[in-house]
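Next up: just one chain, as structure tokens, the form predicted on its own.
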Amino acid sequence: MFSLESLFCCLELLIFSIIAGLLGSLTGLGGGTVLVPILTLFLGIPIAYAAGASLISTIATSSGAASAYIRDKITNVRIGMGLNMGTTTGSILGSLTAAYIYSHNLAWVIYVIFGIVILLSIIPTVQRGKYEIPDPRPPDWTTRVFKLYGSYYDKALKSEVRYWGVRWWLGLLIMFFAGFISGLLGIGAGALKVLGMDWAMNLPMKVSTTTSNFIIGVTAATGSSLYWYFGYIQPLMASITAVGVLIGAMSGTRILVRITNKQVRWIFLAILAYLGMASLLRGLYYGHVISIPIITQYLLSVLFMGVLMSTLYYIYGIKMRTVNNTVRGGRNG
């Protein structure tokens, strides 16, 4: 019989899952990238089971968000299908590697890798932060052969956005690595998938995030089958998180079409900064490399996010705006 405490835990799990799904669908990260650290950092759930629940939830996120984005014609299904080859192959290898790590009590390594991967993702994302729509590049042979182009109507900009994808081979390589990380960490690895399309293939941010939402479901389905085989999926936990993430993801799709690419990128960066630092500190703590109390780790992660976002806002918000105004003033003069 369910006790009041169990009911409260389920409710808590559902609320956190809704938040994870909302943020995951907005940024293309997938619910798992947000859900795994939330379950482990805030609820104390072992990372192996959090990763298993996350993979199931990621399928739910992908199903809910991707269907809406395809309906709005923002997702590029052709590009997504072409990149799925890399993610599924990587996911199988990553899941087998994770099983080895968990069986040898090396879970802290997962936290550290997770933190480093997320923090490194910030660099190329920041470098493209000044663009609302990427500068067009001439189509290469992959564009011509695989027809990697498209268009969508941007409600925030009130205009039709046309784009061309480039360097499919580089995108596929990054997708393989993203699939490996997905299987290893039990997440959608949307951060890497978005980078593969945003940075490597020069696609608009909204196309990258929505196509990432489409891809992560296939990747997660591959990884979750192996996690189920190894016993890392708790059915009740996975069910609750899947429902919560799906609710959050459906809400996120209604918000995304109304905000700009730059606003999506700022949200993306803030989440990466906090989760990356929090996971890195937790991994080093579990590995007995540092002895910082848990509450201090939260505060340090928030501080890092605040300092980073303030610095970026100064550089790309205030400073760049001042430079642009000066240039315009000079031209006018």
Given for the second form:
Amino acid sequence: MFSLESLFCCLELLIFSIIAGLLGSLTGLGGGTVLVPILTLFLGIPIAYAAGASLISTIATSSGAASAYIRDKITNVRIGMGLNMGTTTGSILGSLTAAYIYSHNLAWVIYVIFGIVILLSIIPTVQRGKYEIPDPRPPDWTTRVFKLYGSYYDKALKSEVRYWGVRWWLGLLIMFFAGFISGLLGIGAGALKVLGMDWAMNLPMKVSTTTSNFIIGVTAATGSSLYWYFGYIQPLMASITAVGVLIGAMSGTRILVRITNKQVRWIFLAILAYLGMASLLRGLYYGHVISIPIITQYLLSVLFMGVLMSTLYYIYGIKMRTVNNTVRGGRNG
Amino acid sequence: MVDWDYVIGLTLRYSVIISVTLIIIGLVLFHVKNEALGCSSALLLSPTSPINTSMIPPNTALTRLPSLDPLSFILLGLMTLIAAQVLRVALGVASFVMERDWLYVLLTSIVFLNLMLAIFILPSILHLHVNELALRVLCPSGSLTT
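Could you drop in the structure for the form predicted in complex with the partner chain? We only have the form predicted on its own so far.
After this comes the whole thing, all chains and molecules, with the earlier chain placed first.
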């Protein structure tokens, strides 16, 4: 039987993974983005192992959610498969780059990139969910050649929504980059994938998010196969986190239906701001760029979180209350 | 006519159920046995554990399934997750062949090729061999030498 200490160790890992899965699904960023900094900053797990565990968890959550989405017929399998060409190629290059970085003792670079990616992902999270159906753009040649048409039944709007995608090449390019980030950092890079489909290809939000989930699974499988050979997957750790993130993500989707309260989103943004800053500072510290003690790094991250949140709250929170519904679709124009 | 989306959805659902079941069996076995592949639990549970996938040959792990080795179950669970994604892409190729949509047969085949690159081709080109010797040194009580 286990010693009490090792049992505690497993439980700790499981609980942190459940929290990461919950946060990931509630912010729409996926478990990995939150999981990797939590595992490295709080549990002292090497970032390569955290990234490996995160990729495995990403496949698990993607597969778990996919069957439900595909049944709803919102996922566009054709668009997903086509874009997967870009993500899997990117993922191979990203994984090889990660292997180069780790084997040359440059792990601090990964921390820094991670911090930047998290901080940047605050932007789409703030703007998220403003509109459901984009203003239609005229179909272009890619719409015809790559058959980017589709339709789904929208339960909220109670009507059949017909849509079509444009600029497939731009979508593919962003997907390649998303795949690269996925392989490099060991995350799903869901935010980037939604950017590719929502912004570049002008697909409805529901189609983007569900199709993105579909794409993420195949991308993560590609990355984790290479991670497997490089030895970034610690089987016990990866399996516990996969189960934890899966539990968290599954309960997250249930909670999401009930909470539409905008105030709750501020808590997630605060956590992202904190983790992003802490990861960035830790990376700079390991790279000998700065020499701030770790405790001060935590304090600085909290300070940053406070300042950012009050600024965001001032800009969006107060403005949105006065302008309220007129913001709809305005910013992305 | 076959509803391919439905088949793919079911494949993924069952793969997750099978994988999680295997992982949980592995974790329970680990809890009971307190060792896996001859490695002590302390060695396996350390956050900076040296035991990782680059040391465990998949074949060795799978041949130890009958002897109820915890890590064998866990690794099979993890492989199931990856294999299901490969199967999904293969089913995708098949569905586009049935539809005679040759452009998408090509695009999906490239995805499949990329997966094969990552799983089989690149590791052999890059000579990423499994370091079984390290496992034997670190976990001498395992009967891997046989």
